[in-house]
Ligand code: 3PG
Amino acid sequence: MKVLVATEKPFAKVAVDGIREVVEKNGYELALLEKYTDVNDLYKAVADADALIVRSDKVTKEVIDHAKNLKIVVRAGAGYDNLDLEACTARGIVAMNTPGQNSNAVAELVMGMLVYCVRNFYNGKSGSELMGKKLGLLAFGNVGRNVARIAKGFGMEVYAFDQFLTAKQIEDGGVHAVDNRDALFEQCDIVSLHIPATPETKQSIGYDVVGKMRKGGILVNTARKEVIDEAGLLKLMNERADIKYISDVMPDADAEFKKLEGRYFATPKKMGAQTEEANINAGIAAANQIADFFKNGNKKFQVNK
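Where the form is predicted alone, what structure does this chain have on its own?
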């Protein structure tokens, strides 16, 4: 049984060592493809792989077509829009993610970017504080719960809306529940996005909904750039000089947003999960899930049906 780790952006060495330990302890062979620049290298490497671990690498139908032995692919991380789920399902391949492994890393980045933002991007001018501000979380999963935990340490009031959770489930998590998405934007000074990119959410955050925010509103995106209606958000920010946007996902219209001096910041590369701890946790979790799948048929984290 061969497990291939294919990472254009490699895992840390300690993560690879941990993956190797899990794989070899279970009697499997580990193969590594790191820092590849040609997709043909991936096609060749995956040809005889029974299992595949990736990070942000795209597992397309073409990759699946070259992987004749593949039975499982695991995205080491929470988001899995880089996996062609339809192609996996058509071939009977189980696709999984590793939810929760990088949640604290993303949450800490949210708060770090927020401090940077409310202090006017450290331009030397007087800023404001987070204490007492109302923070809204759009989705209350693993990342949202970690953001809430840290934000409460800053003395913030935390609110959340999640279409898949009841108000009681949200309030049991220690935050205030609101009735709907629009109410979250209306009630909060800051809204942080933690929704996946799905047909329902793509380009769902734009002119109308962000326009509901109170004066001085801040939108934070550590989710996916596809959830933002960039044209709509730009239009709003050009009309309202009080709105700020900070993102861990550089938008396609980065050059246009940069014209809004003092009101926009984006990391040049997605940094949410870029900590040594998250790197290790997600990689080893992926290896353990593969071993559990082969030995026990466990499909707990399957994302395709």
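Switching conditions: you have the form predicted alone, so give me the form predicted together with the ligand.
For this one, just the chain is written down, with no partner chains and no other molecules.
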């Protein structure tokens, strides 16, 4: 039985060592394809794999077509918009994610990027503090909850809206519930996005909703670039010189955003989950889920039901 780890953006070595240990302990063979730049290398590597572990790597129908033995693919991470679930289902391949495993890493980056932003990108000029500011979380899942925990340590007032949770469920999580998405933008100084990229959320954050933010509003995106209506956000930021956008998912229109000097920052490569700890957590969880699936038929984290 062969388990292929195919990661264009590799895990830390210590995480790969941990994955290898789990795979070999269970009597399987580990194959590693890292930093590949040609999709043909992935097609070749996946040809005899029984199981596949990926990060944001695109598992398209073409990849599935080349993977004749594949039974399970695990996205080591939260968002699985990179997996063609229909193609997996059509072949009877189980697709899973590893929810929660890298969420603290993303949450810490949110706070780091926020400090960087309110201190004027460390240019030495007088900035502002996070204490007492209202932070709005759009979606209150694993990452949102970790952001809330850390933000409270900064003395921030934390609010959340999540279309899949009741106000009580949100309040039970220790933050203030807000009635709807627009109200979150209206009421908060900073809004942090934690929604997945789905047909409903794609391009859903743009001119109108961000335009509801109060003066000096900051939008933080560690989710997916696809949820932003880039043209709409650019139009707004050109009209309102007080709005700032900081992102861990570089927009397609990066060059246009860069013209908004002092109000925009994007990491060159998505790095929210790029810590040794998150790599170990998500990578080893993926390997264990594969072993548990093969040995016990456990499909707990299946996302293509």
